[in-house]
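Next up: just one chain, as structure tokens, the form predicted on its own.
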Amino acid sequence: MKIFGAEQERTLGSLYGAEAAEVYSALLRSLSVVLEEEVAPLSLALDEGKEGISRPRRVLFDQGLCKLPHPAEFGGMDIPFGVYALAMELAGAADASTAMSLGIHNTVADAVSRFGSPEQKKRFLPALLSGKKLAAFALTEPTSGSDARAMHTTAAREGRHYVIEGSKMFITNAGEADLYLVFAATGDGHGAFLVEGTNPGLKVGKPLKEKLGMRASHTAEVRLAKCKVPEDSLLGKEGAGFEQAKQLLDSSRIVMGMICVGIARVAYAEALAYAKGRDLFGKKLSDMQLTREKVANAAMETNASRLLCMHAARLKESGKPYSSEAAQGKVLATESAARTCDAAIQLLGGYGYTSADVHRHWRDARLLTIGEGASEVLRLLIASQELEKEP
């Protein structure tokens, strides 16, 4: 399967115009060659634990994937966020674990870029964008996932330092990260803190090995005990952490949705190729009405997911509110990807159930109906914003 194709070119053209789309298409076409040649061939081995994620992640760092949407002043490329979102679709098609690891990492880079002081940007952004440092986003806790405001981790000010106490759970890149963005309750709300991985007060638990999918990405608990950080570790203002987290998650939901578009495309392509070649009752499986229904549903839902996520990305670029659209895009993309992957398993029958190279797509997509905002919670968010609109 060609990772970059006509669908992506048409999307770029419709959103950015022919001249800009030509430039962006060339950029993404170059990225897709590397994804096809150096990342996608590792995907099954990554899922089976026979290959480490650092190798494909390094390839994509070197290709500048994480530089795309960030300021040139700090080593970025000043490329529109929507183009970056399309790049994450391509990465998701090549290997979902690698794409998610980099997506989460880039959320922390986004946090520094949006809310960091000039000193924090200068200190962290070049290293994050080049991949010299890997980052982790530490918001979820053992007893507060969807209800992030109920976090129990605290940060108490002591002179010119903060002392952080608590624990975070299901943290992507934990154990590998050089930098953790830790959210904690403070005296007047919440704060976001940049904590170095070498801080003696930060300990990482054993990696969670029995994951259903996204097996190559490192996931673990992060414990903070008497974790002392200087006051300039605070990102932005004290008390602003929860609002910062909401804004960061809005952007991240677009990215996670686009990763799922990539996952769905791979599963769809595998199912389509099988159906065209499989003889059944004297004709091709692809000629049967129920197969064609599955093909039509997969095509419609995958394209609709891409367009809704890209609509949210364009709203973000234009400075307009996009929280509801980002949530809508993520819910549609993640749930439809799970349906498409399930249909692929069904079409391949026993081969779909027994081949990890088929069912891993469903296992990978399934996580993203939970992470970065569970579908149920996002539906509440969408409904709340819709009900506030004028009739």
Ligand SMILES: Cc1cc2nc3c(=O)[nH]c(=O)nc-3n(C[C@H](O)[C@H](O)[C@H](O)COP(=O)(O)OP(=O)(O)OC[C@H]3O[C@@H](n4cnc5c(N)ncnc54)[C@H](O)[C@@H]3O)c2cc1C
The other form holds:
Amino acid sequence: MKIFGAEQERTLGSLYGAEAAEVYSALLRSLSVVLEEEVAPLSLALDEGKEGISRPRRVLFDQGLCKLPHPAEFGGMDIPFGVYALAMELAGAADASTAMSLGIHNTVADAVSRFGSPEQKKRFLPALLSGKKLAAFALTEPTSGSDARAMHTTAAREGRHYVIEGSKMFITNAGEADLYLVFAATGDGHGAFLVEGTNPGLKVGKPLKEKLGMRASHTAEVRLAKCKVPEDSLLGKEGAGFEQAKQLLDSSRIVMGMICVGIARVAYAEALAYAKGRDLFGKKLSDMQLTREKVANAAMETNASRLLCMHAARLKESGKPYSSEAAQGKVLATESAARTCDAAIQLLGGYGYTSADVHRHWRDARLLTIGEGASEVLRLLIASQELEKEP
Amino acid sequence: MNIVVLVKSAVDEAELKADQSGHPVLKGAATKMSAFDMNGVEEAVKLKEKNGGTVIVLTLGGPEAKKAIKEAMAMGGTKAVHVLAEAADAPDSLGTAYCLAQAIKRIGAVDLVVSSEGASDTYQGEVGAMVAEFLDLPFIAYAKKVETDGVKVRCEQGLRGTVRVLEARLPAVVSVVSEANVPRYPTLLQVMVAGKKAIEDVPIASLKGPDYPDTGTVVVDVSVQSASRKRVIFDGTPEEAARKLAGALKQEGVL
Amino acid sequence: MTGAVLSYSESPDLAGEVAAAGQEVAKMLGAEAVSLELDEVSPGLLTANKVVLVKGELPLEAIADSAAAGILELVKARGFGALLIAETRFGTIVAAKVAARLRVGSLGKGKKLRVDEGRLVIERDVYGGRFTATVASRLPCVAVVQAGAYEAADASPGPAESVAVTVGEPKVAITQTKQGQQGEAGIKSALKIVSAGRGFARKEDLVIAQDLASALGASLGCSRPLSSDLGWMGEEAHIGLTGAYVHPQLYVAIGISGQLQHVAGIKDSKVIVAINKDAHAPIFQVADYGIVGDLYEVVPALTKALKQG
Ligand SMILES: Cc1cc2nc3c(=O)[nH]c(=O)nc-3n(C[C@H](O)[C@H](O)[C@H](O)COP(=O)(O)OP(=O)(O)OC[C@H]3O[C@@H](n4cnc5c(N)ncnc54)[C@H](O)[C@@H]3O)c2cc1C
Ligand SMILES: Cc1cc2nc3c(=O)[nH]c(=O)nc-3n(C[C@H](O)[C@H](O)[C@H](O)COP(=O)(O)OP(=O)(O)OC[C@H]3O[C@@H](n4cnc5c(N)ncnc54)[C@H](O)[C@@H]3O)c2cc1C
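Could you switch over to the form predicted together with the named molecule, since the one displayed so far is the form predicted on its own?
Full complex below, order starting with the chain above.
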């Protein structure tokens, strides 16, 4: 499968116009070569635990994937967010774990870029964008996920410091990260704190090894015990933390949706190739009408997902509200990816069920109807915005 | 040191489709930088990094070749010259070499011309040698290691089971093989910057002098190949499958 | 009268084949067929063509510059109808140089040479060997002849006519010659070939392929990565578009995925066998017989089965 194919090129053309699309196509084509040659071939071994995620992640950091949407002033490239989102589709097609790890890392960079002080930006952004530092986003807790506002972690002011106490659960990049964005209650609301991985008050639990998918990414609990951080670790204003998290997740959902578009495409391409070659009942599997329904659905849902996510991205680029569209894109992309990957297993029959190269796509996609806002929560968000609208 | 690197935009052979009558659908076909030219660009850029100077990317091709030129620029080209030839006036290998040589003469002070062993679409592998002849320069083919001190170029060449060290005075033309290096991946930033660099367009007609070699070489037809093979797969344990295969080969009378 | 059709091979193994091609083209042109030999007559040369031995003040085959200059001297003195050169890397460069100096067409590497309305026509692989291009050029011109496309005549040549030429100093100097990786000599004309690909994890493991080759009485070849990237075998031992075109009775591809460019070189094999652990490897699409399995188990089993008869 060509990771950057005609479909992506056309999408760029229709959304950005021919001239700009040519520039962005050159970027994504170049990225896709690296993904095809250096990342995708590792994907199965990554799933099987025979290869570590740091290698493909390093490759993509060095390419500058994380620089795309950020300001040039801090080492970014000032490329529109939608182009970055499309780049994450390509990354997701090459390896979902790597793409997710980088996507979450870049959400932290986004946090610094949006809410950080000039000093914080100077101090952290260049290192985050080049991948010299890896970041983790620590919001979920053992007792609160969807209902993140109910978090128990606290940050108490002590002179020129804060002391953070609590526990964060299911944290991607935990253990590997150099920087953790930790959300904690601060009395009058919430705050987001940049905590260095070397802080003696931050301890990472055992990696969660029994994950269904996204197996190459590291997931663990992060415990904060008497975790003392200087006051300039606070991102933006005290009390704004929860609102910040919501805004960050709005754009991160677009990225997660696009990663799922990438996952679905690979599963779909593999199933299609198989169906074209498999003989049964004197025909090819791809000639059966019921197969064709699966093919048509996969194509429709994948394209619809990409376009809805890209629509949200374009709204974001133009400074318009987009949280409902981002949620819609993510729900559609993640749920339809799971359906497409499921159909791929079905088409490959026994081979689908017994080969990690097929079912891992389903296992990977499956996470994202839960993480970064479960589908149920996002539907509530979408519905409440709909209900507020003038009839 | 001024290095010219020859870069061809080639049809992506893996993507090329045949129409009903078996002819390739070249119109709108995907193109890319010819695979081995990436080794040429890498070598040129490495030499530039070591010895200073410039790398000039030189391409003859249609408008679609801009993509390949930009890829080469992203890898480290300093500037680019595009000899524009629509598909209809695409010359044969000798005509191509003539035009490239003319373009190199116009560029002026060139110390080294780097080409690769052959284009991934047509793989004729003659243009580098022919350019050298038109420029009356020394030519070292199939180099797997290239060094220069600015006065001479010294290459390792593997031919007939030997490795020879060949040396020539600059200016010279060298063609490299893929084992010479591993082409770098340009970073996204380099791709973006390269996309903005100017490319000098030179219409092919402006390069053709009265001595242009018209050899009457034409492509009469291009048709898809078809092969039918038995495609029998033997299963069972390795021993069983091996025995069945040995039996089949005996039957075929090829043992 | 049309000038002679000249044939030349740097490799003695292919001299008879390219001479046969010259013979055919000469017949179509109603011209004389001449086998050009540089420095010395290829040992064991089989041809009925007239043989012209060109000698220079320096060994001509030391470097393509000199070989081309030697041929040019002869051509300038006597004219020519066409020049056919056997496919080797060296031969390709000589062809390019001669064509450029004479400003005549160069057809590239192909087969099925014919003459049509004063033009030489050749069929050659393009686009990774998926398509055949028919290319024509006004005579006289130069072409490179694919190995295996012609069969050497069953005739010993008469005494050679010796011609002395002066070629001058080549522009390129050889300062050192080292022994490189040897390729299997004569792979281009081998009747059986066992060919190894990236499926082999280490160079030492090639003995598994060598054992099978010995059991079959086959030559050992490889895919390009083994010779070019890994240096496990000589650079000209690799088979395919950029290496040797082969045409054995039996070709056994082991741990070779079967990319276009490799397959281009084996299409003329009578029987193709593939051993690969990936059932979806494209090599199975172009093979007559295949075993899906680990080469480390399958190949020794096959060697054993063949030895047991
Ligand atoms: C591999 C992995 C990586 C992760 N990485 C991170 C990370 O880097 N940072 C981070 O902060 N978190 C991370 N998470 C946590 C993830 O975001 C949460 O799992 C998610 O938000 C859901 O929270 P929960 O697991 O606590 O489930 P709960 O909130 O307890 O929800 C359980 C289920 O209840 C349903 N549900 C929830 N709300 C409603 C509702 N209102 N109505 C009806 N049904 C509802 C949903 O189906 C949901 O799946 C990760 C999780 C995993 C598995
Ligand atoms: C312009 C151009 C020209 C080229 N010319 C040539 C050419 O002339 N000749 C050529 O060969 N290549 C050529 N190539 C390279 C070609 O495209 C392929 O990259 C190359 O042929 C692949 O070699 P391979 O099959 O050995 O390796 P791979 O493609 O890496 O395949 C290795 C195979 O081994 C199998 N395998 C691995 N382990 C085992 C095991 N234990 N048991 C069984 N099977 C195993 C794998 O399933 C796989 O199919 C050219 C490329 C370009 C761009």
